[in-house]
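Have a look below at one chain only, the form predicted on its own, in structure tokens format.
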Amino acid sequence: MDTRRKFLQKISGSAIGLSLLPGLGMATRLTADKTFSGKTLNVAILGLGNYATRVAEAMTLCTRAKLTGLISGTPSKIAAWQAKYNIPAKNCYNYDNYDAIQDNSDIDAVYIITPNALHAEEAIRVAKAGKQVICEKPMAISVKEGEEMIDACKKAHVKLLVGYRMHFEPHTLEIIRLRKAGEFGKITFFQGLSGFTIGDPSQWRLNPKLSGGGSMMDIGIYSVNGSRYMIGEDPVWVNAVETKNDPVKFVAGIDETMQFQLGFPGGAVASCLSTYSMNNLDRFFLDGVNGFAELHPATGYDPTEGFTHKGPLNFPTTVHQAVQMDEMAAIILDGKQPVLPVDGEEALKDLKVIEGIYKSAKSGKTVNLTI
């Protein structure tokens, strides 16, 4: 265990630093090697909202990824971010003119952090401009759009990566290592609980034209994706039921609560819940014939905590977005292969499962999946 812990502490470098980021709280981060002198991934952020702010703050801890460009439709945000992060005017664009990044050598990649329904068009534009694409999850609002994004990036010979920050989180990776090593025996069951009580009813997440769905297209994707990497297989069937108690707030096309079961080829079953109307739901539980593992919190921004039948997992807390960006820089610049994939094909699998969930909930029938 000690050897593995030391290895994980070196995933993004050699030292552990202590940092205080506004809005992130006190956290230790797997800090990259300060002696690193290789190429840095220069990143522009497209969409300067709340999560983009978190990513930008986290990137101040990175040594392989650097914020060098801004894309926004709000001039006041551009001005404020320019001042805060020392971004030159020539690296700032609006939604009408950002195709011009094609000629800007200060930008290697664009991180798309906008409402879900905008991802496909924006990713395709970025790819056509010859820049690497990083996109928040869900990658798109349909399988068809996801496939179009993948095809566009392949045609442009650029990578398409998706913001699965938990794929680099040490407690998560340790459970996966233990499962692969057979520590839990045959896997029989997974439970994923993902939910919170959503606020402002006017926000884009509750607008089906922008979100493409409700809780499943936001918080629920964590349980979908988590079931796959925790069990280590892709599901072959799904059965889902939607519950809606507030049809005024959660209009047609916005699911409030979704309960779903997934069946896996090895015989394991996942039981999951995605909701916009319940708090304190951030838990993964993996069960095998010889042991178990739990993450609680499992995917939130607060420190991840995990334990198994043998006791707690004592890994350092990380700033997820900082580790993610340094690791994505290594993927793009060095061709590094992560333990868990974060590419477009990985994200497309989640979209196929989510489409199956919606289809099952609407029809009341079990839906077979081909992932």
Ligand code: NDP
The other form holds:
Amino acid sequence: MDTRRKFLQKISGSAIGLSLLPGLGMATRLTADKTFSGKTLNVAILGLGNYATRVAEAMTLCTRAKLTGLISGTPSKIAAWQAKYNIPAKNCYNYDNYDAIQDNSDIDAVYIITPNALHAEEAIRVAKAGKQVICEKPMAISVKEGEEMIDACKKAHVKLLVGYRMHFEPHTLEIIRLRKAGEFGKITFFQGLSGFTIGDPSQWRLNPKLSGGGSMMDIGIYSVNGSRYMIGEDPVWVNAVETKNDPVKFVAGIDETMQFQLGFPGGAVASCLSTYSMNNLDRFFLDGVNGFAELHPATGYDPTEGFTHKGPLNFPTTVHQAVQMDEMAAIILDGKQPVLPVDGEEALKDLKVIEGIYKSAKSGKTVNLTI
Ligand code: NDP
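For comparison with the form predicted on its own, would you give the structure of this protein in the form predicted together with the ligand?
Below, the chain from earlier opens the complete complex, with every other chain and molecule after it.
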């Protein structure tokens, strides 16, 4: 596997690497195409934290998406990012004055990368300013908020896209292609394992007012979303059990470990684990009557590894965030339809399942879902 990985890393960005990408159009590049002369999507990032740092770095590899603006509550970060990414002062804002982006033609879209509970209000402000909205997962902390975001973006005639980077990942897309082609036969089962051991107890992820929930909102959402795109249906019922071993670190409103089962209309079932207290949990398994597929790691940054009953899937390692941003530029600028949707309606479905999971864990009963 090591040799294969080295080979794939070596070809990343080469013509061979590009030609191997399935289901991705001309917008996808592993390294920036300096000769591209078409319209680019000019993006401001709102919230300059850890993930934003990764996204900004990845965007230097993009062909069609370009970092042109900054919105932050921390002036020292603005100064450092301005210098690093050559952003003019006129494109920099704080949380009090960023409604003024409506008059800034250097900014087409705002990518919201702040704590979960802030997404809804920020997305609505960005939409009202007439800019395209890209928002991190979870889109919001409730179905109600998600619906308000969708409405605001519709009213403002702007798109609302959510940072589901795995929806553009080559191994993932190949499994979807194979499933649609009938390679696995009738789908019977999905297993999703999503978890890590969370550190610093003072971080916003463990504050329900900012996170809106615990492991489910942060990492379990990958298994919820993955069950839907791997099986290719939306669930109709959910059953969930929560385990809390450390009620000091994981206060009320912060789930530590959640096990949940989902039932799908075609008869398939899913069994998933979401946790903030175990390591090495990043695996998807899809079973059908004629074969199986596995992603392991399934949703970690890089590299994703996949195989089926026929053997390993040989696709290049990509920088997820760079591919995502170029593809989102194509969706916004060209109206491109992605293989797996990344719009607000798609993200709302995950919030509906997560609300069902919380409801089931609390009541001890199976909850029917209308997605
Ligand atoms: P960080 O804490 O590292 O960054 C969040 C940033 O938001 C801060 O640095 C700060 O930026 C800004 N902010 C504004 N208000 C607050 C507040 N009250 N408390 C804390 N920060 C605030 O978080 P992450 O970058 O890890 O996560 C941000 C979002 O990205 C989350 O929704 C998370 O789920 C998502 N995410 C997605 C990943 C993916 O793979 N798709 C991976 C990791 C995170 P500033 O100082 O500039 O104001």
